[in-house]
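What follows is a single chain, given as structure tokens, in the form predicted on its own.
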Amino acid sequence: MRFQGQTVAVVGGGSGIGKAIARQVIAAGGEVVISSRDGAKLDTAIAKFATGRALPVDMTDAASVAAWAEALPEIDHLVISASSAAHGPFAELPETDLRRMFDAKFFGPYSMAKAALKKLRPGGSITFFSGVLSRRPGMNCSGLGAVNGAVEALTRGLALELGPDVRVNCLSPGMVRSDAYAGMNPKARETMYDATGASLPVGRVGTVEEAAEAAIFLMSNTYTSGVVLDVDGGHMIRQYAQR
């Protein structure tokens, strides 16, 4: 019961990896506050958990972030798994799409972490999310790799600045089966999973539960700070197909 007596705020906790994190925190004796823009998803998740609190927020809206921080109880850990992605060739990707992604995946988490500081108990932690493309780029993903790199740089800077009261880490997941791909054609989605999995040393893509276990480690290991933890099935040494 490693989270007994502790409260964890999970931004993005209504679905995917964030929801799996919240579920594992509860199983380990903790309380959760889950947040996202989708209030219906939050309410559904809380109903399934049979405990916890839903606190909607739009990370890209300053007034919403301020209201969220005001309503937030004292917490021991903040996890920000909610994000956004924009893919496309460098010469063709509209800058408006890139800026929206930076707003959602960098400036949003930056603002949330800053707003939550006054509610974060000493000895607590902040966990950001980046992704494997920051250090192992893929075709047509230069913008996504750049924003992931910015999140990782922020992690290291804040770990130095906020320590020893607050530890700051970053989880960098590879491809996992999650709600993030729910909008894809099912056949195309399975083809993508199979192709990616075949290129990984573990021979498959990951699960949200496996990614959540890594977040649990980053929160609970009190000697870990400033770390970017890859949970990617060996993506950093994967064998890419020929161009």
Ligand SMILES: NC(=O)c1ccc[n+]([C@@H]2O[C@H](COP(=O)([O-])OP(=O)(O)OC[C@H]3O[C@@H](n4cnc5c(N)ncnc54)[C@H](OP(=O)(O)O)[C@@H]3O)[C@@H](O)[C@H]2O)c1
Given for the second form:
Amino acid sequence: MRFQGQTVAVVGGGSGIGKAIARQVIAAGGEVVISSRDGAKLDTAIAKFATGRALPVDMTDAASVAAWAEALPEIDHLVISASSAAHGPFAELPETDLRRMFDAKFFGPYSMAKAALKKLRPGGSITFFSGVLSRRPGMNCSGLGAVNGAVEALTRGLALELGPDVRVNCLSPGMVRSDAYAGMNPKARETMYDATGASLPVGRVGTVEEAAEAAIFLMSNTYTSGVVLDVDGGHMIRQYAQR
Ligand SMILES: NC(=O)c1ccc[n+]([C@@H]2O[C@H](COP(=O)([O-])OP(=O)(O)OC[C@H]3O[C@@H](n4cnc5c(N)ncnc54)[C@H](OP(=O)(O)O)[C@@H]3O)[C@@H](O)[C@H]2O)c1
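Would you mind giving the form predicted in complex with the ligand, to go alongside the form predicted on its own above?
Every component of the complex follows; first up is the chain already shown.
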């Protein structure tokens, strides 16, 4: 019951890793507020949890962020797993796609953290999300690696600036079976999971529950701040990908 009496806002809490985090917070006695753009999806998740509150937001829309912050109750922890990504060869990926990704994965979380500050109780924490590509590049993912690197730099800067009242950390997942890949052809998705898993020391890709456990640690451990925590099955030490 380590979250007894605490409220955790999970932006991205209607799907994937964010939803697993919300589930684990509830199981540990906490209250959750889950957010993303799709209100119906959030309502379905809340109905399944049988507790908690849905507070829709579009992180890339300033008016929506302001309304979200206004409606947000006092919270102990803010977790921002929401994002969207763009991939493609450097020479071909339209710059507009990259700018949209920076809006969704960097400026969105940046604005949400800023807007939530006045609702964060002293002793609380903020958890951002990056990903392995910041430090272990992948083909056709240079832009995504760059935005992940920006989130990690922001984490360290804010940990310094917002302490001692608020701790700030970043969770960097490797490949995790999640709703993020729901739009893929199922066969291609399994092939991708198998190929990535085979290249990792643990021999498989991760689960949303495994990633969520790391977020629970970052929220609960009161001596952890300014950290980028890799939960990646050993991705950082895997064999180099073949061209
Ligand atoms: N899964 C992986 O393999 C993996 C690997 C490396 C890094 N990561 C990172 O880990 C984090 C969580 O990943 P995940 O797999 O849980 O992703 P996910 O299941 O796709 O969840 C992300 C959610 O973000 C929400 N979202 C997107 N744009 C938004 C916006 N502008 N405003 C508000 N919400 C928005 C979407 O919900 P709505 O459509 O309802 O808005 C989406 O369901 C992400 O930052 C991701 O980049 C994941």
